[in-house]
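Here we start with a single chain on its own, the form predicted on its own, put down as structure tokens.
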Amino acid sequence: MATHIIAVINQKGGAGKTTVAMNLAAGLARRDDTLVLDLDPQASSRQWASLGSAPFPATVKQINGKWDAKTLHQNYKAYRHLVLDCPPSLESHASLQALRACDVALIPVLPSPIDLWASLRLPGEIEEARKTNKRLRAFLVLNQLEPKSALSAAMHDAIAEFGIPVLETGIRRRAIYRSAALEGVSVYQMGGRGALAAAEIEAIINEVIAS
């Protein structure tokens, strides 16, 4: 079965594209065998793995230097999930390549029109990236939701100014996320407590896979 490739990517630091990654990761290791390549020079992947006293669930590696997509999917065709957790960086090589070697393009975005609009480059390229990867799929997910809180016209004006459909499953703002990361671990190694954010990840899995 071929390896499916999900990249995680906005040009805008902050957004929570390691969060998302990293526990993306690790929903899709519970189904098969699953790697996340650190793209970032910040490794922070890396850094989340390294801190866990067991094991991260899914392997994490980074990878350096120049690639394209056919190296990636040589080099990596032993994991059934590869995640792509991309630097904030538009210009790197790694960002377009990702694009065009990606079945599954996340790009998680605060509930903010000032945060979608900072990344309005996006559409662009990965309307560029469709001319070599007809495959790619591009989706926003809403990360950091106040519970109760409905989103402002001048979100939904700039959602519909990206052109880009949204997830049906938004990331609420939960402490739990931030615990997951210092302790080294994913939602799901966090028992109760960790239960409710790891329904989230889990709804994101079937809308990206299942569809």
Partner chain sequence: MTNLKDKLSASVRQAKAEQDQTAPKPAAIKSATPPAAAKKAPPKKAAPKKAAPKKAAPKKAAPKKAVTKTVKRKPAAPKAAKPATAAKPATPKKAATQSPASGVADSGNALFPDRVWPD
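Okay, that was the form predicted on its own. Show me the form predicted together with its partner chain next.
We keep it simple here and write out only the one chain, dropping partners and molecules.
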């Protein structure tokens, strides 16, 4: 079975790419062998996985140097799922190759106008990547939603301006995501405290896989 590649990408830093990538990978690892490829020179994913007292459910590796979609499929065909944690730059080799290699581009966006404005280049880049990667599908996922905030509620309409489908499931702002990172585990491993967060991630996985 071919490896299914999900790139978690956004040119804006602090959008929650690593948090989404790591928890998504943990959820996928409950189903099949999953690898997180940390493409960000900051190596936050690798750092995250190295902190845990318990082993992280997915394997986490960092790629350095030049690579392309072909080498990605060849080198990691043992894994069913590959989650690419991209750097916060669309100009980087890693981001461009990730868009060319992936089946799904998952774009976390914070419910803030500044984050919306900063992410506006993405639709164009995805269109560009589709010229070489026909199977590429992209989804926006709202991250750090605050249910009582009017701005968070208004985001669903505003984000439609991007012309990229938005996942129905949004990720709420929860301290448990940060706590899990600190403990080097996923929200799935946080017991009852992580149950709501894990349910969100499960819903996202189901949406992405079912789509």
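Note that the structure is a prediction, hence the values are computed from the model and not measured. Here, rigid core means the biggest group of C-alpha atoms that superpose within 1.5 Å across both forms. Residue numbers count along the first chain shown, from 1.
Novice: Could you tell me whether the Cα atom of Ser149 shifts by at least 2 Å between these two forms after core superposition?
Specialist: Ser149 C-alpha, core-superposed: shift of 2 Å or more.
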